[in-house]
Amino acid sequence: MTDNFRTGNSPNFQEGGLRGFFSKNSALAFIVAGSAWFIVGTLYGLFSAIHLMAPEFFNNIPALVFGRVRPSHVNTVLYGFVVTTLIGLGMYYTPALLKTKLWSEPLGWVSLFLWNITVLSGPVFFSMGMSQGREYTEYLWPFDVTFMIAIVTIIINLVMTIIHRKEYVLYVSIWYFVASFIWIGGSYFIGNVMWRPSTGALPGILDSIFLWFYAHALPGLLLTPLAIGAAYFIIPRVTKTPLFSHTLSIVGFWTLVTFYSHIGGHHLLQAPIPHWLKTMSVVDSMMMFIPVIIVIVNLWMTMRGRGNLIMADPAAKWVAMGLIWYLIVGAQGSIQSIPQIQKVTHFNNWTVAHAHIAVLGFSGFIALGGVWHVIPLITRRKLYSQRLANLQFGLVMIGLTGFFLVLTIAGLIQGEAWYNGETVYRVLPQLQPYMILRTIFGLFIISGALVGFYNLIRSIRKPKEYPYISASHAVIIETQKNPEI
């Protein structure tokens, strides 16, 4: 093994300076882009919160009306922050675990360009009132195309990397990372009705079925496998122990895709869709707790007795907390699919709270933890500031916890009132204090995004010296010591 990176995908700073470093490292570029989108997405979230707190605040500013701001916030956080960051992590750890280079860095940059063009199209065109008007599928048809091409280029790059690998065993993180793009590629095409570019929709209730098939495939078959793959990579490395059970992780993989593919219909229990589809959606929603428990048990058993290492590591605490959010999200998702409970929890702020802990709490926390774990491996230097990484954790944790509690309470107030026959407008005054608190807690999250981005850029531009060792070399050494890592 030499230090000129015959294996791995992380060139040295000395090889062409900062510009050369970025040009040879699409994984890092994805991570930086994701951190930038985190700021943009949370700012749009602030605009949404202000609307709900003071509806007339942005009067006469068409680009900032709620109907344009909300899809900008949702899509930018989902695709821009969380998924982009997790792609960057996977583009790093996949070649590292396979003891080879990424098959094509130029193709990685093509993927990055197409992906970010798609994400950028959201705020640009939504602010002009141009979208397909379907939740989670708002991107215009030309950018559906760029999204799909980006997915195809990522799949090609990963498959070719696997073909040229030097490590025979495919660790479970690679299973999850590659499968997520295969699953979402098919789901996106179907859910966005891409064969009808003029509308991006189908007539009647059939469109809602297609929409919610994709709307739940997005968190379940994209965010979840990407986040789990990163967690399976980080936790064994931080604790310096083999994964508790590789077999259990594979069982979790197959139960995830088996049950999650059919649960979108539980958003349509009040709609005239076929009864068999409602039943299947509810049953599979309850069964989804199986892959959740498998992941939690597998990683918690891996961490057992090593809590001191987890809490001392600026990355691992993010991942550990992300797993706790995953447990809460999984329990909520199963329970709230029951029709009798959904009568109170659906169509109100309870669902908004649930969505935020799924995206930012589970997958977002793991994405941020992955950033602070992988950046020192890519740059071969220490983080600029562990204190800032811990500060970001505190800010986002306070913000999201408060956000979750406030919106859950507001949702229960709404749900109970409506269930007992109260009109919508008479409930609104009771929600005002909660909308103010929502805005305040949102400011904590925005502050965390800013702190994290500053720390990331300083870690890349002016890194502290770190004992020189190639990132892939470090992973290979640990893999040789513990074959399951």
The other form holds:
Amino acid sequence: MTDNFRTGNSPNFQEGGLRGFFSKNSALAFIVAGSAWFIVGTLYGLFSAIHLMAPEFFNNIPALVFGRVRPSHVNTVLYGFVVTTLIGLGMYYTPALLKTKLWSEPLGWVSLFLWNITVLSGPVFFSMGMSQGREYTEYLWPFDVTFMIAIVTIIINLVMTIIHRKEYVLYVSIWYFVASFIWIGGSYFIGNVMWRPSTGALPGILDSIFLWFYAHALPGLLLTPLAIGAAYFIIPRVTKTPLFSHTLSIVGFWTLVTFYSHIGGHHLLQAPIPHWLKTMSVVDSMMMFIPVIIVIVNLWMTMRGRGNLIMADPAAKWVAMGLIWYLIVGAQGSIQSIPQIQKVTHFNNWTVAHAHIAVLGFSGFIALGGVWHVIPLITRRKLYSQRLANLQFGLVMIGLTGFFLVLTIAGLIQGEAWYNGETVYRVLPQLQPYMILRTIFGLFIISGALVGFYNLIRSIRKPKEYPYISASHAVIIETQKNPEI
Amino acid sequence: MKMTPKIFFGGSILVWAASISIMVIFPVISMKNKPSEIWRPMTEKEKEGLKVYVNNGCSYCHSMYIRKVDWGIGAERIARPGDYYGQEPAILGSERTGPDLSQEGGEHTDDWHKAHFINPRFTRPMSVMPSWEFLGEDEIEKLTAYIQSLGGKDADLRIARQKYWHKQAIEAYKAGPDSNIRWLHSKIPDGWRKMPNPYPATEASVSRGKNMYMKFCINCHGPVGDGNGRAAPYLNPPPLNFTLLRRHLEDDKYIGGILYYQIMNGITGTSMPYFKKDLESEKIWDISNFIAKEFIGYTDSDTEPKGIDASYESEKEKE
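One more: the block was the form predicted alone; return the form predicted in complex with its partner chain.
Next comes the full complex, and the chain you just saw is listed first.
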């Protein structure tokens, strides 16, 4: 069922050149920005890793001191690379699945601009020693405002796109994509305590409840729905099969928001907060198995018997691997919320390993897969190089797997030693080999970021016609399979 | 179920709002916000110090609460909600690359902190903390004020104790090296003063002691034990010169117990910290053996009074 559906813009570079093309493609601009932030963010990761290996390597360089590069790394990778890329993907596939254009490209550019200003403010101000300091909410207040306006403009744009849609059915990807902004908009405002601009915090221990509510809304209500939305879009398109179950997607969607918004307290199990809050967090953390398994089963069953298509596709490979990381990180997350296990795993590199497979493994892999899947659709050209996309996969895969294993081991060494009475200071020398290995594996990831950026730029610039594929494929088969929706 | 825009938007907002009410709004209403018995208001300078702490990301490596499962934290107070009253932000931290700081106030002297901020390895040779010298004296002073306030009223008591003994230590130091050592030894309980090192100063023991010395002592007491380590210029009174101890043996023969006691308990009021949380018995005795053999040139190890030899001790290796 091919139609003349287009993504709302002419890919013809002759009219208006590259700049004209971009101005009609805020989605593509988001994707390019995301890939650029990937390089910046991982470079900051390298600086952090070097610090832990050789603390006097950047001695007395204020902008490169660990306490300042660490938030630059975390925020840039999180908001800059993963979220920016995934927003770009959604800005593409939402209008595509609704068979319309994005309601307003100029508004898309406003969102893009504000969003990137926010991300840029991180390294700029943190390096000068200006930060709100609470994890994941470090951006200074003026940039909380740009963040919020960016989110609101995105929501407006998406709602108007939905109103003007030509396809009646809202495909599951659209639920996840649109909902993530509604949820994160509200959670960001509350979690950042935006009504107290000077500190962005409440006085007293209550603040930690706000902070960790937000800190888990971030992966739960932003990264996860964005990434799942992209995965639901890409997998059926590559395998050319209908989505396995509409019911499962519905259950998965509602259980995700129900359980994931309750678990922030599991970061504070050993801190002095009310017991009922801890209990609820642990219970809901265990319940998180449900939405995780549902997504895995739904997409796995969609892929069933089509593994060859997945493996042959440079984009789908990333997404499939991202889902495997999702299973690992989801299972790990639930298990490590159990208080008895947290006695050993809290406060050490175990958690750092967990965070890396969540952000880079799960959502980052799907974001990168999305880039390689969507770029040919937007530009209507082939990728500059499939081999480079595969090379990037290998580099990031080796890097992240090694990184995860090394830090998990380091975390267990720390946790077990502390639990058995060693002091933090005494355990430090034992971590050194693992910190060196971490830096080496990190270099693989940075190389991956560089290769990917090169491939992306060349793919956009290289003129080569590409046989047309309808982006609405997924929703078509969804409608065919479930005539009642 | 048909996912219409109405169901979708209405449902998404509703479920999220329900979670917020339970997980955020309800704690706001129900949590009692009262100061604990150790809480006291922060001074302006300490508040400035908290800002330095927050802005520079100290919380990425240092946690701010002691848990029930924790060992090795000096003032062992399990954190209570009221300890954080009015602190904005109460920056609890999520990582322990460095030690927990929630009760750090008064654990060390200001001098120690200054040396430590200028280069953490001056006072803790294995530390991976970055140097903060670039902050400048003013900021380091504020930061130190904040760190010394951690623990509230308990910290104030510890600081008062530090000050009390600091005064006496300074007087003793000014009176000359020999009377300084006499004063130091006079503060050690009797039983310890007349105790020889019960571990034979074997090659193994001394080399283990050297290893520990390098990881804990070297940057204050120096590579040759003369008290001229890298931290020495910042510390008042300066670190002890071990080579002077030869003429201060108790009863002309004992020094092991004195060394052990000083390493174990530190000398409050000076920058000599206690090491009993970091090191257990044999390690401290090994360091004493190393210091005795290497810097004093005399060891009382394995001399009388002693009971029956431990089964592993050989006749040959005795000095």
